[in-house]
Structures are given as C-alpha cells and as structure tokens.
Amino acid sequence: MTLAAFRVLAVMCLCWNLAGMVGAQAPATTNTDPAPLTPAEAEEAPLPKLVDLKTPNAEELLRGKPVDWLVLLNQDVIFVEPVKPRPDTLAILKQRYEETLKIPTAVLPLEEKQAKLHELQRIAVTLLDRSEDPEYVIETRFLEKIIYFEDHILKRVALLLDERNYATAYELLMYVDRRHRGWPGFDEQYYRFLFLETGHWADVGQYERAMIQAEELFARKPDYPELARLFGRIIDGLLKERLAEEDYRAARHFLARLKRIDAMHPTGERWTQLLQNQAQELAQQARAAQQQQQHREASILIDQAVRIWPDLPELRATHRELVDRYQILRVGVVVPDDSSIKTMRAAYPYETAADHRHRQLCELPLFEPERVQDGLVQFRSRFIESWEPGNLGRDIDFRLRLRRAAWESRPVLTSGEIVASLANALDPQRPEFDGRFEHEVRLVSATSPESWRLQLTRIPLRIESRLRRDVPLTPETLAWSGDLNVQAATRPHQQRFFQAEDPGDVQIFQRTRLQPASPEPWHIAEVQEWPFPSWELALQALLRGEIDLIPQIDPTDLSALSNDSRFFVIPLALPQTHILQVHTASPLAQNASLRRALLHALDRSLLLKEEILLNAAPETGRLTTGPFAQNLSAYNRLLRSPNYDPIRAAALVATARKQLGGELPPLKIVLPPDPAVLRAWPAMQSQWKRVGLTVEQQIEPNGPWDLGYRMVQLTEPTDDLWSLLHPSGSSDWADLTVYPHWLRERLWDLEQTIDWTAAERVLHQIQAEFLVEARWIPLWEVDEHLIARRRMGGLFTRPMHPYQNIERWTLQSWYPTETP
C-alpha cells in the first residue's frame, strides 16, 4: 500500500472516530457531537469489522441517513454516504476502465487518457463527519466490495418476512422502489413479499384479499413456485364460504377468475365438476316434480340449477319449459337495515308503502282505479259486466260477469254474495259499518244469481268510488268457484294473490286461482318481494337478474336508468303526496299559532332538495298545498305555496307559549318506514327546534301523538278526504266536533253535491281553510316510477299503483349466460 493510501485510510478513520460510529451497527442521526479525539487517539482507532457489524433496523433505515458501506480487502468497513454510480459501482468503473484503454490516442491524447484512467480507478466518497473537508477517495483496488444502502433496507426486509412482519416489510420495500426502481434483489424480495402475506390472509380467512394478491404475483412472476398450490387453498376457502351462503354467482365469479389464470388447475377442475353435477341432480329433481305436477317445485329447482352452473348446454331448453309454466316474479324492495324500523311500524297507526302495495296486489274490490283521465280517476270492474240507473238514479241495477278469463286471479261473486257484504255495511251493529254508505243506501237486494239492486236514498257523486269495497271470501264462493287455492280460505280479503306463508325476509304471494294446465300463454304465478337495507343492494341485484322489478326508483339514479336498453322505467299515474296530519286529541288542534308555527319553520324547498331527491332530478318532485295530487282537478291551483320564514315562526311560539300557560310541552310525531322520510327527519327536527319548538318522535306502540306523518295517494279526493279528517279514518260526523261550524258546513255541502263541477269548488275551499288554518300541513308530492326488466310484458303504460294488471303480466324465462 503506498503512502498516499495509508494516508487516506487514517483521515478516514480519524472521521469515522470525529462521527461517533464506533459499535456493531450502522450509524444513527443524534442531537449531539461526540468529543473530538486527539490525533494519537485517531491513528490507534481501528475501523470496524464486517463480521462485527448487523444490518441496521427498520427504524434506522427509514428515520436515519441513508449509509454505504465499503468493504475493504481486510474485511474493514468504512460508512460513507451513497456512492455514485449505483448499483455494481465497481464494475461500472471496470467497464469504464477497459472501454478507456481501447480508445487510440488519436482519438484521446496519452495524457488525457492516463488521467481519466487514474480518475476511473478511485471512487470519490462523503465521510460520515462533521469536519470542514469530508471529501475523500480511495482507489478500487483496496475494496472488496460495497455494501448499499437499498441492500440493507432487502436484507432486514428478508428478516421481517421470517419474523412475518408483513406491513413493515411493505414499507420498506415501498420505501426502495420509491428510491431507486428495479434496485437488485427487489424483485426477489417484493414476490416472497407477496406469496408469504397471501398465505397469511388465507390463513386468517380473508380469501378474497388472498385472491387479489395472490393475482398480483401471478401478473409478476406465473412460475413462483408453490403459487398454483396456493391458489387452491384461495379457491377452496372462497367457494366454501359462498357456497355456505348460496351465493352461486360469486361461486362462478372466483372460479372463472382461476380459469383464467390456469385453465386446467386441479382444484378448478374439482369445484367445476362438483357444481356440475349439484345442477345435474337438480335438473333431475325438477322434471321429477313437474311429472308429479308439482310446478313450483319444479320452477323453483331447474331456476336455481341454472344459477348454479348455467353453461350445461341440456338445462337451457328444460328451463325455459318449467319457467314458463309456473312464472315467479322477484321483486326488490328497500327496507332500512335498522333495529328500529320494526319498532316504528309498530307505532304507526296508518298504511304504509309497504301495506299498500300489498293491498293492491292482494285484494280485488267491486271497482278499482285504472287511470287518470281529465284530471279525474276512472274505474273498471273485473266482476260488474254492466250497471244501469233507474228511477230518477236512485236505484241501480248491476249485472255480474260470471265467466273469467284464463289470466284472471279472481273467484266468482254471486249476487247473494255481494249482497250480504254490503247489507253488513249497512247495519250499525257490524264491524264492516260504513255511516256514510248507511246514510245513502235505502236498500240492496239480489234480483237473481247474477244481478242485484242497489236502492239509494240520494245519488252519490260517483256511485264507483262508494263500491270501493272487496267481498270477502266465504266456503260458498270457494265451492262455487272450484279452482281457487285451498289456502286462500284463511284469507278471506285477499283475492287476487294471497299470502302463502308467514311474513319473514322475503314475502311469498301466489294467485289465489290456479292457472289452467292447457293454455298457454301463462302469466304470473307468484310474487316473492326480496328485501334489501339499501337502494344501491336492490339496484345491484336488478343488475345481476337477481330480482325482475323494483316498485320505486332512487331519484339519483332515474336519469340514467330512462336511458338504459335493459329496462322499463315507467311513471305512475299519482304521484305520492307528503302531508303532515294533526291528531283531533292534540293541544295543536285547538291552536292555530302553533300549527301556524310548524308551517313556516320548515325549508320545504331546501328538504324536498337536499333529502328527498337527494340533489337529483329535481322535476320530479314539488312543493305542495294540500294532499290531493296536483294533476287531479280537485288541486287548488290558485293557492300560493307558504314560504320558509323563521323569524314569523319563532313569533308564534312565542304566542302559543302565552296561550298555553307559558310552556310549550314537546310535540310527538308518528314516522313511516320509509328511507326518504327518515332522511328528511332530523333536518325537520332541527328547523323546529331554531325556532323553539321541540318535535319528538313517538316510537311506543299505541302510544300519544300530535302530528302524523302521512303518505298518500288520494285517488277519489271526495271520498278519500274523510281519511285525513280523523286519525282513525272515521266517517262519523260525530267525530267532526274538534272542527268549527263553518267547515263542517263546506263538509256537509260537499257529501250532498251531485255536480262534480261544484264538487271541486267545495274541495278548493276546504283546501283553502285547512291551509290557511294549518289544519294540515302540505309538505310536497314526487312523482314515482317503477323499474322492469325487459323480460316482462304486460305491464300498464302510466299504473295508479305497481302492481295494476299483475295478472296478466308475462314474464320471460332469463337464462343468466354472462360470465360474474
């Protein structure tokens, strides 16, 4: 070694002695200089050894300074900071130096060439030192090797895998690819990374996580060896667990995945083969009971073999058979995942979404709404062929259509039959007493098996909307009939599908009459409503063709969903009006100031837009003045909507609390099950409380309230008013005392009106007062609309509700081909 080199190899210990690190490990960032040391103290300070040294720790790696390390022939070790070039800097500078000496001097001068091969034999490094000049070289030959700091950072990476330190590991790793990308050895080290940390979700159960990352590492290296072991410990865990839930499309989906990865994987071709075979057996099972004449069974088996393997090429034709003979209809309804929704239905006291739907599907009456036509609502009836008036309009003769068509879900009526119902009508010492149908009908009477008399003491306005009443079932129209349903005896209200099991998750509906065996088309056999806690779950399952219709459509998705080949997005005739009701019971009854109060502490414009329609779509919904539908003529048009003004609300708490003794006790409100209106609540809530009034929810059963929540769609407002005059729906006049004279007198004019021109005069008025009055308060209306699969037919253009005309709805067999 020359003088030269003796020279530098003592500055550079004397630097690594000024530095403080001495010790077995690389050095760390502190807050204070170590003491210098005199110059014979440097020359007898030896450099570490690399035997002595451990790679520095996660924490030094990441927080410290980044440290090379040169390794010298005597297995010394000197720290310097990174080197330049990087990585392989020595054979970098070998390359360079012989590249050098084949470059002719004609090119290059002698001495220029010898210069540049002196420089190309040094390597020019930064001491770790605080000293004035920590510049240095040292010449190659004197090195062994250099140890980097990326090689640290992959050598304590290798150690955390063995101590399955996996998110530390990440960091580091992420921490070398930030730093310098396609560093050697990252490669090897990022795989193990990922084959060690797959096995480990595996291994705890997240299968699924198992998968994405076990995908990744195929993408990055196919042949890792153990990696198609691995994958099928993965799909073993995946198809368990869907299996266990029957989640057969997902099943598929994970196996498809595999496929694609390797096509002839063993356990691929296990799983494969396994739901191949449970199709098969129910393939078999289903044409086993359609010979036994066991339709459902049949339709409910080959449905779910097809979800389970639809690729077996002899399921397709079995399916569309069974299928189309006994035709289900899965429909997806938003019920909020919430512990309290069975407690709010249970304390509120009027119908809900839900109980109408079900009364629309279920119960068949004399005469039904079919359309909106002129701003009135016209009616049809399934059992009435004909009515003629008499007698100045006072008597009515019905004539009864006896026969039925093959789609149609009804039993046949004598007259005795409708007769007696409506005689139970008529007597006071009935459940089924109607004062009002009482205070107009004199007499009804059966003139033969398919014709009856109906004898009025005054003409009603619309003898159509007072027949708005079922005949329930009785053993005599079930003998009659002689094809209905034997369970549809123990529901006597529910003619035109029934409720064939006890309500649970999903509500099962079948027809009340049994389809024929001949004639073809059918048409729905069964309604099965599939609940989902949100509107996104419901929409995602109409995706996959898990479910055929969605009864309501989330405003936010409406746009989209119009414009969508796949579906039938169709509008309802009535949109649903939100109103709130006032208890006849409740100090708010008896003080305007403070119905006046509730009015105009709430931004209807703000609520209906925010957490109604949730900022989309904004035409269809609007603010409102009263509960009738504002395409029906029975809306007052020319009453101005009440704005939102605060400070005239909080005045009148102020005066009710002086009205009322100086207290004003909290105020308890009913709230349907329903998403938007539990949506809207707290914000209703809080807009009362800015102003003074505290509002409560009322969540007992049977318990006190002051203002109802109401939901309607008022298709006879004449006759339908009645149900928002008393919370009970009564139609006593002697339930109307809570009202003043004067309204009750608009009341009385309206129920002995004949003309509906002076009819809609009365209903404007009466809208007019209640609103002026705050007898109710008018919130807003928004327009619904129902999504269909394209596979169904039959559907109505513009419905009043639903399920209008379900009986005659066809629904397509759907052969779910695509791969999840």
Given for the second form:
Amino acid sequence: MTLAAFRVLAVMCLCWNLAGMVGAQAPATTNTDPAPLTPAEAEEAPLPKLVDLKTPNAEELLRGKPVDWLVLLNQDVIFVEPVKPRPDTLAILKQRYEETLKIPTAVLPLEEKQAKLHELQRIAVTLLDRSEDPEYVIETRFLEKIIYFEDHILKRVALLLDERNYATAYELLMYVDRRHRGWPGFDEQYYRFLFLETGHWADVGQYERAMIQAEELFARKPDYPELARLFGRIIDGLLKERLAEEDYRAARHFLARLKRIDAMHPTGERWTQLLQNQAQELAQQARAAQQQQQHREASILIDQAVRIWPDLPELRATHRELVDRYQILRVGVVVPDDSSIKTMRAAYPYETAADHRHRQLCELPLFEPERVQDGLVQFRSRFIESWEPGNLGRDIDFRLRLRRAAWESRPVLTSGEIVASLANALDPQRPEFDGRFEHEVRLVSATSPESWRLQLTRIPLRIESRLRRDVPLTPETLAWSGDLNVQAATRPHQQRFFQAEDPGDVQIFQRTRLQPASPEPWHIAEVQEWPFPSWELALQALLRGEIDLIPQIDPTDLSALSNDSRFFVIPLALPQTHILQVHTASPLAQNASLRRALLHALDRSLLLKEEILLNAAPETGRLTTGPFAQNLSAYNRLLRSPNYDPIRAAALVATARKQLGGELPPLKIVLPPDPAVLRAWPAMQSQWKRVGLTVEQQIEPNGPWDLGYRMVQLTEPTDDLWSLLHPSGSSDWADLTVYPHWLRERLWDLEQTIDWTAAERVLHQIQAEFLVEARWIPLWEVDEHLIARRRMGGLFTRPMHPYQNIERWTLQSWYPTETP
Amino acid sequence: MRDITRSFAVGVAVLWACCFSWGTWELRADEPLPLPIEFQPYVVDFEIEIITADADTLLLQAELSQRLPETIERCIGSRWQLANAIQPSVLSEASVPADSEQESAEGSDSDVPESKAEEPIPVDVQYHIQISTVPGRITVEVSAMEPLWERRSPTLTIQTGDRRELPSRIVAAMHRLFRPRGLWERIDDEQVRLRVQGAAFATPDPELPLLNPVEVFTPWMVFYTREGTVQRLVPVPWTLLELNNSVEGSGLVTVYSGLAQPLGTSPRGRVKLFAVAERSQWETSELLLQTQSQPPQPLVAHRVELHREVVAGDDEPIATKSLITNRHGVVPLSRVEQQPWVWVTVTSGDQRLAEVPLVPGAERRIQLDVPDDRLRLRTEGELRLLQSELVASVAERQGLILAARAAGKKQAWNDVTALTQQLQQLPGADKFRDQLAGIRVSAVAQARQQQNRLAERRIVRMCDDTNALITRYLADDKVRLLLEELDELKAALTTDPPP
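Would you mind generating the form predicted in complex with its partner chain now that we have the form predicted alone?
Let's see the whole complex now, leading with the same chain.
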C-alpha cells in the first residue's frame, strides 16, 4: 500500500467516525466517539470548530493567502486552498453526479462512468501548512458546507460597513470583484456600501461626490430603498452651496441631473420653483430700475435673472429690451495669480499688455491709428474734420469737428484747449515736454474756437503721427461738452472710456459720454474685464457664455476656435514684437561683444516654437531682426536673421571678459508679467548660462536692470523708435550719449527727412546698424488674435487693438439656454 | 635842360617837406600830450526812469539822482566820471583816435573849434535804471549799454524795502555790469602787454575793485576814419587775454586762442588795439554750433566738452564736463564762479572740430562756425560697423581654432573636419577689404565732389587704419598653421604603431 493510499484510508476512517455523528448538534462530545486515530493522526492537532473561529479581519484577508473553510459534519473546519469549482462547489458536484448518472452506457462506458461518479463524490483539496503532500481528497458526503474565501470577505465587508469603515470595505469589495466577478452576495454588499458612503459624503458636506455615487447606485439599483430621500438631501446641500456662491449654472446642472433620475422628485421641484421665483423677482426689479432710468442696474438685474433661470419664456423679451438699452461687454483677461507673476508686475518698469489695452480703450488722441495699408499705418481723427497745409506744408490749418455723432463717446474740444495742451508739450518746464515736438513747432495758435494753426520749422513727414496726443479733460471741457459723466473728471486722460471705481477684481470701464436718450441703435456702454488665472479657465468661461470676448487667444486653441461657428476669431493688424532693450546706463551698452554674445547664445527658433507658440500654430510666429512689424515697409527684409551660434557666443564672451578686466558682471533683466514670457525665461537663462553669461531676473521694484524684455507694437516707426533708445523713452540727446556720434547723426537724419522713401531708407539703415552692433536684441514677433462671440456687431476686420471702434460696437441680446 | 628841371623839382619838394614838418612840429609843440590810459577815467552816464509816476517814486527818483553820484564817488572814486560832470573839452586817450588832432585838456574854448565844443561827450558806459514801486517794495532794474561796442548787458533786478540801501546796491549792480577795458600791444604770439584804463586810480571800496584777481579780456581792433569816427570794430576771434598779475593796471597777459596765430602782425593804419574784459554777466550763455557751409546747418547731437586750462605743476585732475547740443545746435554753458573761462572742445565722432576758449556768461549767445564733417562722420560710422563685424569674425575664428585643436587632441577627426570647414567658410581678409574699398571709394568721391580736401584726407587715413586692422587680425597664417598642425597630428597618431 502506498503511503498516499494509506493516508486516504486514514482520512476516510476519520470521516467515517465523523459521519456517525451526522445531525448531532452538540459539539465533539457525542456518544459516537470518533474512531481512534491512527498513530500518524494522533500526532496532528485537533481541527478547530466552526463556532470557535472568527471571520478573518481585513488585513488577513488582503495580505494573507486565500483560504476556504471546509466545514465537516462535526463542525470541524479544515483550512484549504480555494477549491474548484466555485462557488456552490458541492451543488455543482452533485449536479454533475446526477447528470453523469443519466448518461447511458452506450455513450459513456460503465467503467469510466463509475470512475467519474467516484470522482464526483470527492473534492480535491490542498491543505495549508503542509509542506509534504498537501494534496488530499475528501468525500463530499462528509462535508456540511464550504465557507469560501470570498464569503469571508463579504462578511467582513458587512462588518466594516456597520463600523462605517468605508475605505477598507471598498478595498475588500474590489478584491472580491477582481477575484470573481459576480460572486453571490457581492452586489448586495456593494449597493449597501454605495448607499452608506453616499450618505457619509452628504453628511460631511461633499455633496458633489455624494451625487456621483448616488447616481451610480441608481444606475445599478434604481429601487434601492431610501435612495430617493438621499437624493433629496444631496440636492438640498448642493444647491444651497451653489446658490451661496451665486453659481446658478451649477445649480441648474444638478437639478437637471436630478430630473434625469426622477423628473417629479419633490426636492427638485421645490428648488426649480424657487429659482424661477428668484428669476422673476429679479426681472421685476430690473423693470422697476428701468422705469427709474437706472438702465445700468436694469441691465445687470435682467442678466442675472436669465442666468438664474433662462427658460422662463417671459424673460426673453425683457432681456432684449433692457440689455439693448445698456450694453455691457464682458471681457475675459488672463491674469495669473501666480506669485512670480505678481512680482514681475511690480518690478516691470514699462507698460504691461493690460496697461496698453486700457490706454487704447480709454485715451482718445487727436489722431489715432486706424488700419495698415500698403505697409503704412493710416491715421484718423475724431476731433479734426479737415486740415489744410500752407507755406509748402510748414503751416497747417486745422478745422475741428464740434458736432458729435450719437455713438461717439468723446468730449467737445475747442481750439483753445488743444492749443493749450500742445503748448504744454512745448514748455521745457512741464512734464509733458517733448523736445522733438518743440524743435519742429514754431508756433501753435487758435484762430477761432473751431480752428487752429500749427506753424512748423520744417515740412513734417507725417503730421498725424506727431499729433498722437490726447488733450486732458479739464473742468472747462466738461462744462463745454455738457454731457460727460462727472466721474470722468477724476481721470483727465481717459476721454473715451473711463475706469469706474470698483474695489473688486473686475475692472469696469464706462463711456465718458452718456448715450443720448433718443431711440436709435444703442452701443456698448460698459466694458468689464474679468480676470481668470489661466487661459483654460477663460476659455471655459467663454464657452459657457459668461464672457463674450477674450483679447488674446492662446496659440494652442487658435486652430480649433477658428473653426467654431459661435465665435469670430479676428487677427490684429500688427503683430507683437518681442525684443530685449539694453539699458543705456548698463555696462552692456558699452560692450558690443557682450551684446552680440547674448544674441547668438539664444536658440530663438526653438524658444519661439516650444515656449511661446507651444508647438502649435507655427504660422503665427516668426523670428525678427528689428522692432518693427514685418508687414510694415519700415522693416528691413534684407537683413539675415542672426543664427544660433553658441561657439561664437562663447568666443564673444571670452573677448568681453578680457575687455572688462577679467570679470563679467551678472546681468539683470526685467520681465513683463506675461505667461508666455514666464515659460520662455528659464530656457533663455539656461542657454545664456551655457556660454558663460549669468542673467538674473530683477524682482525689486525700481531696481537696476541691464536688459528689459519689451513686447511692442510700433505703429509709427519714425516716432516710436525713440521709445526703445532710452529706458524712459527720452528723445533728449543728452540722454543718448551712449550711442556713438555717427549713430546719433543717423537718428538726426531720420528726424529731418521729409519724404517717406528717404525715411524708410534711413530706418532700414538704423535697423541694420542696431542689429550688427546688437544695440537691441530682437527675438520674435507673434500674431495676435482676439475671439468674440457672434452676438457682437461693429467689429473691425483687422483692428489695430482689441478695442478699436468700440464706441460703435453693439451687443445683441443673448444668453446661454442649454442645460449645462 | 632835363637835369635842371629835375633838380628844380627835387628842391621844391624838399623845401615843401621841410616847411610842412616845421609847421606840424610847431603845432605839436603847442599841444599837450594825451593822458596815459591808466590815468583816464571811464565816462559813465546814467538815467533814471520811473514806471509808476506817483509822488513817492518821483521823490525817490530825485533822491537817487542826487545820491547816486555821491555813492559812485565814494565807492568807485575817480575811476568813473559822470558824463554830466565833464567839460566837453576833456578828452581821453581812449576816446580820441590816434594821429588825429588833439585838443588841450585845459584849453580855452577859443582854442577849440566851435564844432568840437558842441559835440556830445563820448560815454563809455550808459546805465539805465528803471524804478517801480509797490507799497512795501521797491524794484529797480539796472542795465548797461556800451555805445562803442553797441552792447547791452543783462538786466539786474534789485528788490528791497529799504530805500536807504538803494544807492549802494545800485552802484554795486552798476559795477557788476561794468567791463573795464584797456589797450594791448603784441609782444609775441603768446604774450601781450596790456594797460587797463583807469587802473591808476585808487579803489575807495575794496569790494568794488576795477579788476578781478584773474581778469580775462577779449582783444579788439578798432578802425577809424580819417575824421576820427569809428569805421569798424573787429574782434580777434576765439582769443582771450588772461591778466593775473598787474601793476597799476599794466602787465603782461597770456594769450589763449583757438586759432593758430591769433594776433598776426601789428595792423597798420588808423587802428587802436583795445581789450575788453569778459565777465560772466549772464547765468548761462547759449553756444550755437553750426557749419561753415551755406546755408549753415546747426550741429545737432554733437559732443561739447568743457575743461579748464592745464597749469604747469598743477596736479589736480582736470574735470571735463561733457554736453550734447540740442536740436537747435545749442548747448548751454553755465558760468562757474571760480573759473572765469574754459576751453570748449567740439568733437565730431573721433575728430576734434574746434577748441576755443570761452567765458560762459559773458554773452547771451555765442556762435561758433565749424567745418562740415558729416561726410567723414558717416564714413566713420560705416567703418565702425565694419570693425564690429571684424571683431565678431575674429572672435568666431578664434573659437573655432580652439575647438578644432581640442577636437584634434581627442582624435575626434569628424569634428575636426566639420570645424575646419566652418573655419574656412568664415569671411576672410579679402571680403573685408572689398567692403572697405566700397566705403572708401564712395566716400572719397563724395569728398572730391564737395571739394572737401580735409575730409578726403581724413577719410583716407581712417580707411588705412581699418585696413591695418584687417591685415593684423585676419592674417591667413593662423588658419594655415592650424591646418598643418592638425594634419601632422593626425599623421602622427595614425602612423604610430600600437605598443
């Protein structure tokens, strides 16, 4: 007899003994004592009883080996590795046994049948803690039941749920699900888990999470008891939160979700009614405000009403009427709240993009750029009706336009005010003094209230560009105009729109001149700039209908948005040129080798592609060799772009080091608070470092700097060039001594030219000379695009700036009605 | 016969000459010699004008009319003589032209031709004093006019509430606007003897001396007609005479000039050599720089440097003030109290256009015409750009040489090949010389067209200097030597048998 057979025999004997106790309720102390154990068996420990065993804890279940419990008829428990088939092993075996019995002998020979039947009456197990021959076979008739490993887990899950230990319970549930999907009893526990945990999230105020979970439970078991009440509790919490934040869109979103689950849910209906009432109340308030001529309040109130509940049919007409009367344009601007951006803003000595944009919106100069045509910027004037040159162009008689169109927002200027303002620019004692202008002007005089004369010392190249000056508002101007907003008096340089006082983050600009009360097409009355910390959030707000315009599109989304029929994507007439300006007081200004090293050390192509354009829309950016836009005739197209040459840069650094006595000073750069620049800066710094140049960012306000990162749009190169020659934009020769005499002579030649061909030639020469000497370090130019909702009318096809012609813009009544 | 006639004519001529000389000698013997200039007072006149014709102002006018002469007498002394106190017959060396008929200082009227007795007294300085009063304050504006030079001084304003101090303050203002003068005599190009009018008189008030410790004069040549009137006044341009050691107003002065030979030879004819003190009476002088071309062009954005004269043995560093002309070609020169005059240097690029001595504040406006240097300046600019490219090319070449050498030592022959190819593609000396030739030919042609030989010479010199730089720094030897070195290195490393 083999040892294995002997063991089987021994177990059979043991089971036989146990079988004698079938039906006995009492524990081991029964009348039928088991057969005496064989000597081998006497050495083994007695089997535990089922009642003495506890459900394994989570640690054991998760970390330990899976174990099935074979419960014998005497309630002894044998620990085995998971048996197969599972679950319902005994039932399956029994079923198979019966099926096998029914198989005719013709199909299955008798011997085989008997063998199979024999096999089906037994179950193969692997004992635990047996290093030698753990395999055994047990007759099923000795087994009462099998407690599977998964059952242990589910039992433990139930206990954990009772203890509200959701995390561990969930872990165990997933374990079961992974091991055996569809295990009997799994669903029940899982649903219970979902329900209880949902309630827990609702209790701790995480309603959104609770909502997700509740929806999942509903998807699996719509009729789960108390689920509807739970939904009600969740929706109550959600809506209270959202309404406290005045996020009505989110409130409607959750209500819609509830409606999809239960259209007649009482909580949903209650809140729907509440919101509708709120919207109607606001609409009534709006109507009341309108009757009191408070059109701004009326517009704001009705807009709030439709954002609370847009589906109320009676709101549409009211909205159209009230919003049309006072049109508010909501603009989204990206203002990162990153601390480094705030530092950059404080330390940057120049006009930021936001400042530039506000100035374009608010200031109204005598002449302003209108469009680019044939490589030149054309100007127009709101104030001047006509002008007539005399004395070969040295004397110019201007005639003012005293009447204003209804859509115009500007003061009425008399010639006296203009002359007084220009006289200030000619007075060296005044801060507005302009040396170049003073040299050109012989006399400025008012010839009548609506005409004035400018007498020049020479024929001007373009008088419009020289008169790009605004005339500050004075009390006299306000009185004479008669219909200007009194608040505008506090901001004399804001003649078109003025910035209203508002302590919040939103910057509000209103028309300086109130629109007349006569019925005719109304125009934009107010511009609100809403800050968003990132482009993505601004775009989200645009798509949601919270804002209507973004002045600058991120290149990553340009292509997709251009194809979106809901919006206009409009390119600006002039790209923005990025250039590094050298401070005249810096040692950099005296050392050409060092400047050239800075230029050649930068891989501008890579920086433009990866950091500025973010590997998207390559056609919107290009390298440049000067500060002028490449679509202007002032740009010298014959110049070759400086190549990326780190070897040359390193050699130039060595030369500069020798020239400066063996040591190179670390350089400071001021950076504009622009996200694209912030991205590019580390790469630039690293490329400079590679050739031996240390350039650090200046973060101290008013601190010294050597390089200034400028983002410019020079509309009139002959005039705007001066802003890049000196940090303050001074055109006083005494401030420009850093430039060699022959270069100053070139600048003087430019100032003296009277025909555009000669001016272009000199500009090209200056651009070439500055590039060779690296007196500025040109980087790239980037096209700008704005995006606006198609409800807006009156936009320019290629504006000079995002707010061009804003006085004539119109906003049609519109609000988002789709269910969010 | 012919000899007799000739002899007779000669005899008559000799006799006539002798008679004439005898006559003039007898005439001169009766006339007194003119006073030395040091003893000649200045003839000064003043008029008092009132703005507000109220009683108090009228009274003040009368009071000043009486007290001013007394104050002048007390403070200035005999150095000034008021014109209304002078007899018409009193004439001075300074006011009488040389070689003309002289009048006796004490001669009777009968000796003086009637026409001369009626002639107005030539006044050296005419003061105009304007008074206006408001309750509690008296405002007096004093200005001076020098008829000979037709020069009007700036107006000094005095404001006071105490009328008692007015005479002394007015006299102080008059003194401040006063410019002493004298006669100069050339010794050589660098030295001149100067005698100052009125210097022999004592100075009653040491606060109001005739001369400052260092006094600067401008030399003039005054030409007269036969009748004794001034024909023309010609200043010696851009020249100053510095008097710092005088004995009774006479002494040697040092000549400082922007011209090579400012004084030239002594002029002939009816001419007197005057010197007029230059004093900083204005706060600022506007120096206008323009070209000598027609029409003159203002020199805009030109550098103007001011520095004092270097004195032998003076170890103090010379402070140079650098200014730039504005768009009108003007640069303001502010007066400096401790430094009456400065050297003013005008440059155009690397070229000095002019260096002249000036007294800031002596005149309201000073005009300096200099040669037109624009063509040379433009050429200088083009050459500078060429030199910038040269520096960059040399630096790049050096970098590539070093890199190639390092690659050779590492036996990275592919890198060596690439680097030497880059090296050979760099622009060489010939390319730079071609560019230089283009600049030179164009600039020289323009200079010849303008007939500006000076500019042409300077342009050629600058181009030669640039050519020397090209030759020095872009010699082909370095590249050739490098290539040979690398070839040898490569051969040595590839032929050596392995150990």
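Fair warning: this is a prediction, and the values are worked out from it, not measured in the lab. Numbering follows the first chain given and starts at 1.
Two rigid parts rotate between these two forms; their hinge, judged among P431, A219, R181, A263, coincides with A219.
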